[in-house]
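Below you'll find only one chain, the form predicted on its own, shown as structure tokens.
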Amino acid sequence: METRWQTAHDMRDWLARALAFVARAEHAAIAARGEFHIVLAGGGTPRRLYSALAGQSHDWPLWRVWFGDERCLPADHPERNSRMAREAWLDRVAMPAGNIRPMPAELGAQAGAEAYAAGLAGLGDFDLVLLGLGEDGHTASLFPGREWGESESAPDALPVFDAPKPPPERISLSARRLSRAHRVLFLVSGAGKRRALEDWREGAPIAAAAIRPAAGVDVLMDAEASPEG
């Protein structure tokens, strides 16, 4: 599987990058199928692309959101990913509700992830999945030294339970089914990156190297991230 590195000159430039991967994989998309189906990520890095989303033009009603994990909180608390989407982009713009599909993670993680399964059945490819990346390596809510979904009997989602920083309730997407995409964009960002990052590019086993779609994987980096920065 191929995984394509980019380093952004500077923030102006990474926010660009991001915009036009997503404008190209939503035309693609729509061309081809009619929808966009895209998963977004929690965190501060993809929040800087959801606010940008916002003061553009796009096809909204013809975008199907999902989401790749989120915290087992009440669904209007404000350190769920869902919330955070919907201030940083989604109620901004003229996005159908019935479009975006939260996960009930307020069910709690075992309840929650097999709720968001079986809305996920019958579907196929997503069209794009952005993810971020932790320190640690991690992505979505696929920790170092948990399960991580890779087989193929993996379920579309799964229940976290001892997530190694609060809250330890979580649902996520499993790594095989964030590996069903047409297109992957991890979205990267900072210093505290850099070792994560070092550690893929050598061939360590972290959990953001589980993602494995066909057609690859791209890494978009700012100049602090980067390993050659």
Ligand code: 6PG
Contents of the next structure:
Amino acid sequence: METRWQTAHDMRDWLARALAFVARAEHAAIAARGEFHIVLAGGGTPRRLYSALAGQSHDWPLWRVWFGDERCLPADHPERNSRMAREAWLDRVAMPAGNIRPMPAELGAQAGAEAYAAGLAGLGDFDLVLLGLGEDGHTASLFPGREWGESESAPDALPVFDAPKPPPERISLSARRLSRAHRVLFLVSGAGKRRALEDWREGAPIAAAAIRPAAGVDVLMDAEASPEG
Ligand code: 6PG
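Form predicted together with this ligand structure, per the form predicted on its own context:
Now the complete complex, all chains and molecules, led by this one.
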């Protein structure tokens, strides 16, 4: 599987490259299937991309917004990934409410994972999966030493009860389901991610490397995160 590494010159370039990547995925999906299924990354790095998308004009009614993972907190909790995406972007554009599919993490990890997997039943490959990268190589809520759901029999969504990154209880799409994607873009920024990128490039079995779509993955990093410095 191919991993394509991109290093942006600066944050402006990083954002321009991320926006262009999303636009290419959107146009290809709509041309082929008439709608665009995108999986959002959580954490802090994607916020700037989401804010920039809010300032653009897209065919929002054709977008279907899924989440790669969610923290088991009340639906409107400030630390929810869905709340970050809504505040930065989704509540600022004409996206039909029914097109946004947050993870029901307020139900708890087990019930929420089962409900989300049921909602994904019958859906084909995602058109675009956005993912972050943790300093320990985690992605979504797939953490070192835990179940990543790589096998063909793995469920689409996994309950997580002991995440080392708080909160401990989460829901995550499995590595298998995240790999069922036409395009995967990792959004990486900051010197804190440099070691994880070095490990990844050296072939270390980090969770991010378990995301293995047929078309390969793209990793967009800024100069601070780049192992080339
Ligand atoms: C979460 C995210 C997580 C995140 C990475 C990177 O719920 O925290 O899904 O996987 O993407 O930890 O987080 P930052 O972008 O904040 O560094």
